[in-house]
Structures are given as C-alpha cells and as structure tokens.
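What follows is a single chain, given as structure tokens, in the form predicted on its own.
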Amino acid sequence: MLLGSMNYNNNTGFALTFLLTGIGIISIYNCHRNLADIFLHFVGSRSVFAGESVHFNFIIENQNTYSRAQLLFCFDGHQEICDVLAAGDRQPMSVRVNSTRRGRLNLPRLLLATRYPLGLFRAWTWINMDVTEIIYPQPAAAAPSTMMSHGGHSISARHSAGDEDFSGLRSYHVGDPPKRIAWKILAHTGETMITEYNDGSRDPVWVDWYDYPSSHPEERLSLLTRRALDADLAGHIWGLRMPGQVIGADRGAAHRHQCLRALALYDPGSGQLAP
C-alpha cells in the first residue's frame, strides 16, 4: 500500500497506510498490556477417585486500574475463557483435569494467552505451579462384607443390639413392637419406619490388606477402597492394615482421607507408600 501510494502520489493511500500501521502498533501495545500484571492464586482442589475429574481452583486477580478482556487459559487441549476482568476485580477460575489412575496427579502446565483487542497479535505466558492432588483408587462395585475386629473375630457391625443409643432407621417388619415405630416420620411421609438402638459397645472394624491374598494388588486396593467407604458410610469406627503401615481405628472425614491416601500411594513393588 505504501509503494502504491508513493507510485501514484495518492494522499488518501498514504493516510490509509499510516492509519492501519498505527492501529497495528497500538494493537501490539494493548495486547501485551492486557496480559501484564495479572495475578493467579491457587486456592485448592479436592481428591477424587480414579476416572473422575479433579477441579484445580484459582483466583485470577486484576490489581491494575484498567479492565482486561478475552483471557484464555489453555491446558492439555482444553481452554477456559475469562471474558471481562474489571479493574481491581477477582474472579474464580477452575481447571478440570481428568484422572486415569490412582496416585498423585500433577497440575499440567498452563498457558495464559490473549488476542485482545483485534485478534491480530497474540501475547502469552506459561504458568508452572508445583501443585499435586491425591487420586484415590477406584472403588470396587462390591466387596465381601466380612470385616475383622481388633481381636481377629469376624463381625458385621460395630454395635450389638440394645436400648441405649439411637442407631438408625429401618423398614417395618411384622411383629415389630409399636413403641419402636417412628411416628413423626409416619405422620409426615406415610412410611412406617422402625427406630433401632444399640448398647454403646464399640468394636473397631478393620479394613485389612491380607483379607485378599489371592487378588492382584490393584484389585486389592479397589476392594479395600470399597470396604473403607462402606465402613465410613455406616458410621463404624474403623482402621486400615497395610504392609508396613497400620492406621488406627477412628472415623470422620480426616480419617477417611488418611486411609484412602495410604491406599492411593501404596507401591506394590516396594510394599510402601510412594514418595
């Protein structure tokens, strides 16, 4: 365009040439400025089971006095878009990464890029964060219900029947005493339920690696994961026995995570937790 304008001495051509050149130079500046001084804060993630997706959660922050637009997060062939980030604003951003096997899952390298304002140029930066999440073994569909108490005797429940502590509800069976009927539930739902109680005795339930001597290590881990989840869901006080490690009987979310983490990081080759 410049050569044509010079050849024909065309002032309109000169004006158009310099206008487009100026727009291009301004686009380069604004494309870089749109990405500069963006802060990305990792705020956590949650362990999942193998085959599920991990959500790595971030806060993207604009500490400058002008707004940003068209910010792209790219990772492993996927991308998330932040259309507008106002001046001084903070927005949540989640990166979803699929898991395929148990163990540790590293956050992939992230690419933060923009083509703002006209799409003529692209500014980018790579983000490497030392972030990992624990992937639990995939639980088996079902596992044998026999669990071992501390003394090694097979048990099926933590409590024996009694009349002291409320244990739960079950469906009505013919012959159940009327005093055990949950009358409030019957009045609200029309369903006849029986309240059950126990005598408060506590026999810990053990999820034991050696209960499945003939199973493949990964199959063992899957079965133990299912048994651990069943024990936790039933409200048992339970513990985990693994080669080289015993986690004492307890219950609650922290105990469940500790045991599932041990199962996730177990190395069959060394018989220890993976580093």
Second form
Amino acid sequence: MLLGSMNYNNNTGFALTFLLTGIGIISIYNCHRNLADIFLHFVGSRSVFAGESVHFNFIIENQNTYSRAQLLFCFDGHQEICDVLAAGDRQPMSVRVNSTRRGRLNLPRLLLATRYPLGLFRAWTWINMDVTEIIYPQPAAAAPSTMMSHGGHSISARHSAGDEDFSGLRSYHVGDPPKRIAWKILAHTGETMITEYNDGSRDPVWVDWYDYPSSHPEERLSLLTRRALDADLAGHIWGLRMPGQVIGADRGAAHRHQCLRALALYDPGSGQLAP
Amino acid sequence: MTKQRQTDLQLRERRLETPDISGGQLGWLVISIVLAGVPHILHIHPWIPIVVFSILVWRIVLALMRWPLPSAWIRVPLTMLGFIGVLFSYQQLSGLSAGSALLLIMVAMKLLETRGHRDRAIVVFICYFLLFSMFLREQAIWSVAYLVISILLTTAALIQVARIGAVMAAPQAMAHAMRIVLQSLPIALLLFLLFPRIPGPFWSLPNVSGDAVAGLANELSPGDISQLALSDEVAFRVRFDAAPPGVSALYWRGPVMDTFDGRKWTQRGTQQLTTPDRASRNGPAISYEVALEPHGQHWLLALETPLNWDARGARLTTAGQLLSKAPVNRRMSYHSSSLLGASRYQAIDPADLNRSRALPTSNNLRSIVFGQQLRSEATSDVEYLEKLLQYFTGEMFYYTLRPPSLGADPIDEFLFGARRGFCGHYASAFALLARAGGIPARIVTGYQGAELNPLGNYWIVRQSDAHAWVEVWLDGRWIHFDPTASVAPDRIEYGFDAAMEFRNETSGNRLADNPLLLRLAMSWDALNTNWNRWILSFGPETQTTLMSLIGIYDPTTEYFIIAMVVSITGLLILGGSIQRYRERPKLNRLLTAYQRLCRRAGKVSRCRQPAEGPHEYLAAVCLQRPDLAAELHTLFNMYVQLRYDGIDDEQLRQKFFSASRAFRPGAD
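Show the form predicted in complex with the partner chain, please, the one above being the form predicted on its own.
Below is the whole assembly, all chains and molecules, this chain first.
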C-alpha cells in the first residue's frame, strides 16, 4: 500500500496506509495495557487421589480503572478464558490439573496471554507460582477381605459387632460423627460429649504397612489407602503404621489428611517419607 | 520446564485459541467484504460482483444449515476458474480493475476456508487493501467519508474475528474500533506529515479513469477548443493575495504555438530559457496562488506575464511559457506574481521570430493574398493590425461553438465562407493575416476569465474558459491581441456563459439559473478546494515548507526519518505514561496518598516507623502536635475506612485524595 501511494503520489492512499500503521502500533500498546497490572492471587487447592484432577483456585483481579478483555490462561493443554474483567473487578479462576501419580504435584507453569484487541499481537507472561499439592495414592477398588491386624481386630470383624453396647462418655474431638453427640447432655450442661460404645471403636484400628508383606509397594499403598478411607468412613479411631513412622490413633479430617499424606509421600526406595 | 515443553505449550495454546469461525464472526467478515467491494462494482466486469455475491450467500447458507465447508477438491478448481475468468475478461491480472476483481473473488473464496484466526485476519487485510485501492480511482471527499465508516466497521470485524468465544455486541465492537482508530490518528498524522515523500512515480501511471485527461493540447487546429468549451471540469483555482483585476484582464497563459502548416498550429519553439524583464515593469504586480488540477503536461498556468513563481524546478521559456520540471500528474499549487499586459522577457530567441513569420506555402493562399493587399493599403504595422480588427468587427462574423467543419484551406473557408467560429478560428485567422502582412505572430492558448466563488473567496477557472489569442511582434516586443474580443466583446467582458448564443449548447451543468443550487455547488466546491489544497496537494514541497516552520531549512530524508521516529516514539511514551498514570490501580493511589500524608506529618513531628500502623502513628503524631489532631483524625479515619474496612466509595476516595493533598501542616 505504501509503494502504491508513493507511486501514484496518492495522499489519501498515504493517509489510509499511515492510519493502518497507526492502528497496528496502537494495538501493540493496547495489547500490553490489557495484560499489564493484572493480579493473580492463589486461593487454595485440595488434595485428591491419584487419577483425579486437582483444582488450583485463583482470584484474578483488575485493580485498575479500565476493564480488561479476552484474558487467556493456558496450562498443560487446557485453557480458560476470562472474557471481561471490569475495572476493579475480581473473578475466580480455576486451573484443573490431572494427577497421574501420588506424591507432590506442582502447579504447572501458567501462561497468561491476550491477543486483544486486534489479534495481531500477543502479550503473554509466564506465571511460576511455588504451589504444591499432595496427591494421595489411588485407593484400591475394594478393601482387602481378611487381613491380619496387629491391633487385634480385623475391619470385617468390626462391622459385625453391634453399636448398642454403651460404655461411657468422652469429650468431643473434631471429626466425631454428629449422631454420637450426647445431645441431652449438651442441652443440660452446655458441654459437648460423645457417647462411646463398647463396640471396639475405642480400640484403635491400625492401618498397617506390614499387613501386606508380599505386595508391590504401590499396590500396598493403594490397599492401605483404601483401608484408611474405610476406617475413616466408619468413624473408627484409627492409626497408621509405616516403616519409619507411626501415626497414632485418632480420627477427624486433619488426622485423615496426615495419614494419607504419609502414604502419598512414602518413598519405597529409602523406606522413608519423601522430602 | 524445558524449552521444548514451553514451545509445545505455546503451540497448543495457539491451536486452542483459534477455534472455527462463529456465526457472528462470519457476519462481520461478510459485511467487510461487501463494504470493500461496493466502490469497485461499477468499475469491474458485472459477472464478478454476481460471483462474489453468490459465494457469500453460499457461505452463509452453509453456516446456517451447519453444513461442512467445501473440500479442497471443490475450492481449488473454483479458484482456478476465478483466475481464468479474470484473465479472460481483462487479458491481465495486474491492472487496477483486474487486480481489484481478482482480489474480490479471492477474498470471497477465502471465506470458504476460514479455519483459524489467521484465515479470518487475512480476509480482513484483503478488505483493507480493497478499500485502499478505491483511492486509486477516487480521491474526492465523499470517498473519504465512505472510507472512514468502512475502516471503522472493518476494524470492528478484525476485533471480532480475533475473539475467542462469542462476538461482542455490535455497538460495543464499534466503540472499541472507534477508540483504536482515534488513538492511532496522532500517529497517522505524524507519519503523514513526516514520512519522507519521494517525488514519484516509480513506474508509469496507468490511465486510471479511462478518459483522456482534460486540458489544453499541444497543438491547435481551428475547432479544437470546442471540446474543452463544453466541459465544466475545473482547470484550476486561484486565490488572489490582494484585490483581483477585472475578469477581462485575466489571461492565463498556457502553451504557445508558433508553427503553422495551414491546418494546425504546433509548438516548435526551442525550450530556451529566459527571465522576465523586471526592469520594464509598468504597473503593480499581482500575486496569487494557483491550485492546478492534473493535466499530464508540463505547463503551469500563470497570468501574463509571470515575474515570480515558487513551483520548484519551474522555468520560463522565451515563448513566455512557464514549464514545470515533471508532468503535472497530481494536484499542485504554487504562488506566482505577474505583471499584466505585454510579454517582456530579457532574452529573445531570433529563431522564435523567424518561425513566427513563416507562411504556409500551399494552402490558405487567398487569405495570404488578402492580407498582403490589406497591408499594402496601410501605412504602418499598427494601422494594418487595426484594420484587421475592424475587418472582424465590420463583416458579418458570428461567434459560435458549433462552427461548420472546415476543409483543406480552413482559414480561407472561414474568412470568406462560413464566418462562424470561436476563439481558435479568429486567433488563427488573425495570426495568419498578420504574418501575411510581414508581422511575426503566434498563437497563445490558455484560459480567459474566472468565476468567483464568494464562499471560499477564490476563483474557479474551468475547461470551458479555454481561450486562444494572438501575440504579434511590434517595436521589439510581443503585443497581445484578442481578435475574438472584436467579434464577441461579451465573450471577453462577462465570461463564457453570458456570450453563448444558445444556452443549451453547453452541457447544461451550469447552475447559474438557480441561486440555491449555485450556493450549494459553490460551498461544495469550496470544501473540495480546501481538501485539495491541504490534503491532496501535500507533497515534498509542502513538507519542506513545514520543516522550515520549525527552523529546519533544506531538510534531507534523514531529517524526516529521525523526526518521524523520534516524534512517534515520544508520542507513544508520553501518551502511554499519561494513560497508565491516570489508570493506575486504586490501591496504589491510596497508598501514595497515605505515604504523602505521613511524609508531611513526619516533617512536623516524627517519621512513621515502617512497622507502625495508622492508628499507632496517628496517636504518636497527635501527642506531639495536638493542634493537628482533629484534621489528622479525619484523614486517618478516611484512610482506614478505604484501606481496611473494605469501603469502596469513590466519593470518599476522592475526598481523601483532595484532603490529603491539601494537608500542609506548618511548623510549630
């Protein structure tokens, strides 16, 4: 177009050519402006079992006084588009990463890019956040049927025992099932007590590495995970016995996470927890 | 992450970013193609718009019915057919018409394979180019208005096709496009003013309009100027610096013809140069600015006799012609000043005089004999010339634009037969008779008169004002004679219109009868003139003038490039910084204001410790300066509310900004 304008000495042609040049230059600036000063806050994520997807949750925030458009997040072949982010607005954004194996999962490097406004230029930035999530081992399909338990009880045996035999009260721990709260006592004294039954639940269930001496370490971990989950679901007090570490019997979400974390990070080579 | 992995991710991102075209995007592309095609419709073979339209409809139907796009087996032969069709219709692929036809077909075909963003963007780029090529045909103001709208819509289309997901609403897209176009205007303006212009052309100009460029010719045979006389086209426009002379004195001098073969006058004069004889001026010079329409020839028009001119490279020949360096292929304007009246030049070429005496030897003999006889009856050359003029007045000569055609002895037939003709006939006859009497004579063609445009305060000279007159050599100088004036004095006195025998002989485009239409036409012409004057005739000369305004004389190309790069970069940095400052994050503004507040408070009491919160610091300052306590309490409260209480109140924010800015505590 420039050559044409020069050849024909066509001033309107020049004007149009230069206008388009200007549009091109300005779109570089606008592209950068669309991406600049974006804040990305990591909110959190939750541990999952291997094979499931971890959701890393973010808040994307525009503190400036103009709105953004067409922000694109890319990670590991997925993309999320944030079409409009108004001035001063914040929006949740979730990065879903598939986990393949137990252990630690690092948040992959994120690409935040935009081609707004004209698609001629692309502004991008790599986001490298030091965010890690624990991936629990994949639980085995079913709990092992008859397994030796160093704690004395097998899980299957415990299921047959009745829940009727009242044995006393103890104080509430986080994670106790609500149906065991002694509501009457709570109403009278204001103290949250848990009814205990003489069904063996007071005796800790031990999820033990040495129950499965012959299995491949990963299979072993997988079976242990299943057992731990079953014990947790049934509301038992349970503990974990691993080479190099023992987690005392307890219950509740924190305990569950602690045990599953130990299973997730177990390093069969050294027989220790992975760093 | 390894490099490989990164590239991999980017590639995948790119693929993900460009899903197939959405319905809305298709709509925008179709609009762009139609906008780009419309200006060309009348200039290309009629089958092309039909084909393009059919392809567009086909594509829309495919999208509506969700049918798959045609495969390459259909697209490639269709494209080939388009090529062959254009080649067959135009015998070429490169000219303006053939090129735009081909591009139109190709852009429509491209719509059948819009797979990714790249394909869609290409469609938009071709549309831009088609719009550009419109300007090679047409540069009038209306075309600019059309172009502005089209560029906005096409840019909006570019925004839309770059989007992932749904398209924006049309008004929103237009607003975005408008903002981008407005932002790019300053850059475009700087580029326009500063981009080094090279006097073109690189390759020969095609005949864009298809018509010959109107204007004066290199030769004159009695009857020629009649075609011009029927044309209302503007030859040039003039703005006088002071009061203009009367219309009858406005002889715009063009090509001078001094060789006559009995049938036509031609220019044989050497292009020897001269300078005007400034010493013998006998009156005040008139200065004026001419905006000349392109006519493809070298001559520049000026009032007789030009003294000064600022057209670069222009020169004056001994025949009194002002010639430009290069053919006038675009509108150009120049300042000139002239001395009305006889031609006076310092250098006289004797060869000019000899040529101006020569008589045809084999035709028009009756006229020559008549002239010689008349001369022998007269006592002097002057008396002879007066007799000639009386002859034209006394005999029954008529002025008409529809003279009978003349044969082998045109002057004989005119003088002793038809006696009907216009300026070309009278000037030819007069010059021949003068030569028969032994007086050197030559024909000057040009324009006579002008029409005032009161709205623009300038004068329009049209092709219909073309005129021919005679110069004879008397007492060592060329004297101006206009025999047509003897026959039809009105023709000279009031311009061409008033002298017409039959008004309907002209093309009828003149609007003199209707004052409202005349006014409209005049305003339109005034607008056009300013457009021509400021935009279309912008060139290397104007650029140089512009640079001299900022103190750079005789700039080289490097100057322009440096000025261009520096000014555009500066503009971007400045504009970008201002915008970024104004749009800075709210929290930053809040923190800046708070820090300034603490700094000012620190000057009169003690500085805030890094770990000190607003409450602690406020207490500390108030202890030292109880007089400031009330004011500081208000200020710190506002800050705490905005910063920590999550109050997002714009009014409060502004209040805090202005109050903290106004806080200037005096020393104790």
